[in-house]
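Coming up is one lone chain in C-alpha cells, specifically the form predicted on its own.
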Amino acid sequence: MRLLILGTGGMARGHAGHFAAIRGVKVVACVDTRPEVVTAFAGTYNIQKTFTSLEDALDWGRFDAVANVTPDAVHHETTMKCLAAGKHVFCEKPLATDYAHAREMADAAEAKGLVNMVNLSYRNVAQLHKARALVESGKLGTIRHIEASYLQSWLTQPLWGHWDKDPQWLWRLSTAHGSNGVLGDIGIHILDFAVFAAGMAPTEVFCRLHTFPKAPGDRIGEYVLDANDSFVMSLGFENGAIGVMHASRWASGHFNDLKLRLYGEKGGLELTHRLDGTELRVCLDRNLEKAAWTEIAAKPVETNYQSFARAVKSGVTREPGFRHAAELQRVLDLAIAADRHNAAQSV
C-alpha cells in the first residue's frame, strides 16, 4: 500500500511511525499547507514527496490510500475529495463535526466501494476486545447497567504543555475553530468504548454540557473559549439497559483515564485504561456471593493501522468504518440537542 499522510501536526507523527512499521506499506508523500512544517515532517520520516495542497497531491496521484490527519472541521471536505479521486481513506476521529457530513462521507465511500476506517484508537486496547468477547459469550448475562468515563486534566496541569499558550490545545476550546469540545474530542472515544464492549446501540440520550470560565472575557487571542469542557450523559439502550457516561478536562489527578463498568444478570466487569497500563476485572459465578473480583488477561490485537493496511490489501472495509463513526456522531449531535432543549432525544 502506498500511503499519503494528509496533515502533519502532532497526531500525524503516530500515523507515520505506525504505518512505516507495517510490512508492505510505504508512506510515499505528505501534505500540509505550511511549507516549512511539511518539509520538516518529510525529513523526519524519510518521505520523498511533499505538497502544500491536497489538490496538487491528487493531481500527482501515485498513492493508494490517505491517512487524513487534518483538523476536525476539514475532515469532511478533504475526505470527500480523496474519495472522489478513488482513494481509500483512514480518517482521524471524529469522522466529521456533525452527523449529516459524517453520513455523506459514509455514503460516498460505500458507493465507490472504497475501504474506509476511522482511527478510534482505543480499539487497539486488547482488554476491550476481551470485554466484548465476555459479553458475547453470555457470561455476564443480559447487560442491565453501564457506567463509562473519560477523565483528562490538561486544563489543570502542564504534562502535555500549557493549554493557554499552545494552539494545539486552544483550538479544542473554540467552536469557531471546529471544536465540539470535550464531547466531540473524547466523548466519541468513550461512547465507542462502551458501545463496542456492550455490543449494543443507544436508543435514547440526555446530556448536560458545561463550559467553565478559563480566561478574562473567555478569550485568548483569536480563540473564543466557548467549547464545552465537561459533559454528563444518560443513555437508554436497545435491550432496555440504561447507562451513565461522563468526561472532563478538569479531572485533576487523571492524565488520560478511561473507565468502563458493565453489569449483567450473571456478573460484571470493570475495565480501566490509563497511560501506565490497563486492567480488566470480572466478578462471575461463585464470586458474586462474595463480591470478589478477579483480573483476567487478554491476548494482543492488531492495531487500527494494521487493520486498515490489511483491509486495503483485501479491498474489504473493516471496523471501525465510516458508517459506525457516523452513527456515533449521530448520538453526539443528539446529546447537543438534548442539552439545548433540556429534554431526552430519541436516536
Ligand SMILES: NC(=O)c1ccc[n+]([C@@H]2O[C@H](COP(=O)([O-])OP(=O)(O)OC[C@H]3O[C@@H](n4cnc5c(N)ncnc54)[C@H](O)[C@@H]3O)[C@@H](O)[C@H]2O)c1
Given for the second form:
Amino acid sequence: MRLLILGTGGMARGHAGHFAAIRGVKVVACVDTRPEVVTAFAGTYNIQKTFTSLEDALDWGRFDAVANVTPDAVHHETTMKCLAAGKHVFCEKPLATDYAHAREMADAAEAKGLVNMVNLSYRNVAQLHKARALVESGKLGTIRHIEASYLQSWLTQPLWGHWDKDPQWLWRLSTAHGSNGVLGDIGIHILDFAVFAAGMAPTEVFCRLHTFPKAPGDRIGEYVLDANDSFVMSLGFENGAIGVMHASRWASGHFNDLKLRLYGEKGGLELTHRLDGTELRVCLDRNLEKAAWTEIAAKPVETNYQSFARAVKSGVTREPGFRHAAELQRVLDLAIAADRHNAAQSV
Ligand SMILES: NC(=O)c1ccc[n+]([C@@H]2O[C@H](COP(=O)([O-])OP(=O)(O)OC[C@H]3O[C@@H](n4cnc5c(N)ncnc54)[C@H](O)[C@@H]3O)[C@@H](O)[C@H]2O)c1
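Return one more block: the form predicted in complex with the ligand, after the form predicted on its own shown previously.
The next block holds the full complex; its first chain is the one shown before.
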C-alpha cells in the first residue's frame, strides 16, 4: 500500500511510526498546510514527497490510501475529496464534528466501495477484546450496570506541552475551531471502549457538559475557550442496562486513564488502561461470595494500522469502520442536545 499522511502534527508521528513498521506499506508522501511543519516531518520519517495542499497531492495521485490526521473539523471536507478521488481512507477520530457529516462520509465510502476505517485507538488494547469475549461467552450473565471514565490532566500539568501556547491543544478548547470539547475528543474513545466491550448500543442518553474558566476573558489570541472540558453522562442500553460515563481534562493525578466496569448477575469485570500499563480483572462464580478479583491475561491483537493495511490489501473494510463511528457520533450529538435541553434524548 502506498500511503499519504494528511496532517503532520502531533498524532501523525504515531501514524508514520506504525505504518513504516508494516511490511508492504510505504509512506510515499505527506501534506500539511504549514510548509515548515511538513518539511520537518518528511525529514524525520524519510518521506520523499511533500505538499502544502491536499488538492496538489491528489493531482499527483501516486498513492492508494490516505491517513487523515488533520484536526477534527477538517476530517469531513478532506476525506470527501479523498474518497471522490478513489482513495481508501483511515481517518482519525472523531470521524466528523456531527452525525450528518459522519453519515455522509460513511455513505460516500460505501457507495464507492472504498476501504474506510477510523482510528479508535483503544481497539489496540488486547484486554478490551478479552473483555468483549468474556461478555459474549455469557460468563458475566446479562449486563445490568456499566461505569466508564476517561481522565486526562493536560489542563493542570505540562506532560504533553503547554495548553495555553500550543495550537495542538488550543483548537481542542474552541468550538469555533470545530472542537466538541472533551466530549468529541475523548468522549468518543470511552464511548467506543464501553460499547465495544459490552457488545450493545445505547438507546437513551442524558449529559451535562461543563466549561471551566481558564484564561482572562476566556480567550487566548484567536481561540475562544468555550468548548466543554468535563462531561458526565448517563445512558440506557438496548438490553435494559444502565450506565454512567464521564471524562475530564482537569483530572489532576491522571495522565491518560481509561476505566471500564461491567456488572452482570453472574460476575463483574474491571478494565484499567493507563500509560504505564493495562489490567483486566474479573470476579466470577464462587468468587462472588468473597468479592475476590483475579487478573486475566489477554493475547495481543492487531493494531488499527495493521488492520487497515490488511483491509486495503483485501479491499474489504474492517472494524471500526466509518458507519460504526458515525453511529457513535450520533450519540455524541444527542449528548450535546441533552445538555442543551436538560432532558434525556432517545437514540
Ligand atoms: N486516536 C487517537 O488516540 C488520537 C490521539 C491524538 C489525536 N487524535 C486525532 O488526530 C487528529 C490530529 O490531532 P493532532 O493532535 O495531531 O493535531 P495537530 O494540531 O497537532 O495536527 C494537525 C495538523 O494538521 C494540519 N492541517 C490542518 N488543516 C489541514 C489541511 N486542510 N490539510 C493538511 N493539513 C492540515 C495542521 O497544520 C497540523 O499540523 C485529530 O482529529 C485528533 O482528534 C487521535
